[in-house]
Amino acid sequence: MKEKSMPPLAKALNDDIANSDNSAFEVLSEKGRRIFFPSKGILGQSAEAKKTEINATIGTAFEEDGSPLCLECIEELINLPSQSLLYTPSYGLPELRERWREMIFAKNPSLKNKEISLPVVTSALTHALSVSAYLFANEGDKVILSDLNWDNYELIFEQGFGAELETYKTFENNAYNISGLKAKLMEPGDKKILLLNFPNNPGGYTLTEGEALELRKTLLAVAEAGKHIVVILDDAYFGLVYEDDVFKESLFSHIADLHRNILAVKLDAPTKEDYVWGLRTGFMTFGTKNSTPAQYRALEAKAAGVVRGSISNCSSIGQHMLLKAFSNASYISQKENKYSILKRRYLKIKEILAAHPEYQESFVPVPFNSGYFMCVKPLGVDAEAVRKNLIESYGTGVIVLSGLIRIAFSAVPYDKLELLFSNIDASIRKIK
């Protein structure tokens, strides 16, 4: 069969993330190295017609007067002006991409006088996660991370795009387990995907200040030894961390510039951060070092045509909702308000496993300190076994997950944390 030339755009594109003083175009896969945004299309002719007087270029509907043609019945739900029903840019509404790159280093501090692209919007993390395959994961290909990890990684890196999942054990003596994702880092092979997802689903742990600083030198250490690294952060309860001594902002912050080998790619969303899971609302922010406009640019333009070929552009009222809300006085204070009730609830399961020695026949804490979850290890006992028992004789559901038992504190009413977890108690002692 007769290879295929590359497209020409691509080809442009590829040029620009090349021409530059990183490993940026050397962890592109396949797929991403000819991907390219039609910039020559119906979207960039589009776009060209823009302010003119007569623009019978795009496919959406006008009223006479130029404003949107939409159902009355539809409007009149929305507290949104009728453009909110027009499509989107590929890439995203422009006045939203730039506001989430102010709201990045807003919470990441130590981000200040460092290069980072432009978000690129996805409909959401898992989309965020897929367009991140497309880019990056060749069949094949071995994405790393921990063993407590969320299950759809599987169906998007392994099924969607034939990549395998390479896991290293989570803790070790109780500490994040840095020692063990660098040993995988190190085997053999030059191009390295790292998936790293913090709060982590299931086990609702963060990094603490020393293991930020430690995972950031291992990785630089890695970088050194010539593994070209592209890092997948996967921020989807981002903020939601209830300890002191965790560490408050993304690893994006640590390592958008730590060495020319290193591409990190954040991936962040309003989902959980602003609790608007129905939205469908995310965003994907490369940064490396020795970074230049045009090859952010280009990287941005690429993750935009992977989003053009698959779904076109992403929710139009979800992206004017969240502009406009970000904009209300009073997003601030109703954010903290949401915060204090999960935090509250973290509080209370901590002080509930201290009041329950007893509990420790039955089952063990994974460390937590952040997030929607907590899990614990069954004694004794099949998690499975214990998950079906606990909805047939005590009307109590839960996850099972690598043979833990992941508890969504995040939907369980403060009065009722107590129940639970003596619903697990009983379960486990029962079965045995």
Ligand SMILES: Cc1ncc(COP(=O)(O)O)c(C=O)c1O
Given for the second form:
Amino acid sequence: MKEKSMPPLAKALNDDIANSDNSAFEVLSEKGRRIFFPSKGILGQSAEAKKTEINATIGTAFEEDGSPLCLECIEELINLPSQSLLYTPSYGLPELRERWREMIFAKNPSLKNKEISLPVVTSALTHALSVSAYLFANEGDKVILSDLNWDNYELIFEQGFGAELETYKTFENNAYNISGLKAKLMEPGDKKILLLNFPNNPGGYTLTEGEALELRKTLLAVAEAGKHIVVILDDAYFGLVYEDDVFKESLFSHIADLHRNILAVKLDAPTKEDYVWGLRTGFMTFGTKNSTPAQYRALEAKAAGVVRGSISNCSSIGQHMLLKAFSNASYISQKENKYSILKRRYLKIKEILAAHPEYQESFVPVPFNSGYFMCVKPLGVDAEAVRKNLIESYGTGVIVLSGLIRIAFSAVPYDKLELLFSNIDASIRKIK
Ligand SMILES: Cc1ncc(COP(=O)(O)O)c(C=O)c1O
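Same protein, different condition: the form predicted alone was shown, now please give the form predicted in complex with the named molecule.
Full complex below, order starting with the chain above.
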């Protein structure tokens, strides 16, 4: 088969990415190298014509007076200007990208003075993960991650892009298994893809401050040993941390400019952070040592190219809504209020477990300190049998993953938590 030549626009982006003293180009997949943003096509020509008096370029419709042509019955449903029914750029709404970047700095104080890219808007986190797989994962590449992980990674990385998930044991002696993670990174092969998710789904665990520093040291050592690492950070549950000694920032703060051989890719979204699961807006932001502005623009263009080639652009209404909400004077206090609802449930679970030592005969909790979930390991019985019995006999629904029972306390009212745990205990005792 004739080898396809590299598209000239992709080549120009590759040159901008490669022309810096870091290994961002090395970690791009074949697809990632070939993708480009079609800046010279319809979008480019349309952008050039933006200020013209008669603009017959773009495929949207306008009324005779120049306002967006839309159905009144739809327009009246939204409390936003009708502009929010038009397309947004494939990169995302420029004001929202700027705003989210400012918010990343505000939420992660130790990122201060570090150079990071502008976020590219995706259709929430699942899509951002899929864009990352496109940009970085070749068929047969290994994606290193903990054995407690979100099950959708398999569909995205393995079924979608032919990569292989390679797991390390999440905990060793009740602490995060950083040496297991390091051993996987140090296996043969120069290019490494590491996927980290804190607070974790399903475990509800976030690294302590000490562990976060140790992980930073480990990644530095692996990079110094010559491995080129792309670290994909799935920050879905960012901010929902309930203990003092737990690292409150994204690991992005620690690794965005750690070493020339590390490219950090931060994926985050208002989905869980701002409790807007169905809005489908997320972000992808790059950070690497020795970056250049042209390199970041090129990485952003590649991400936007994947967006353009898959869904073209993301929900305009979602982006406009968020931009407005982020400027609302009550945004921060409302968010704190919702956080405290989840934290109260977390503390209640700790209290229940402490008050019922007899539960230790039925199940052991897996370390947890954050997020929406916690897991328990049932003792001497099959987790799936417990799950079925909980539905049939106790009117209680839980998820079973890798032999563990996952409890989404985010979805359970405070007053039902006592009963939830007593049902799990009773069900296990009955099955035994
Ligand atoms: C770890 C993790 N990442 C990503 C997602 C997906 O988020 P989104 O709804 O923004 O696609 C989830 C949702 O369950 C998740 O648990």
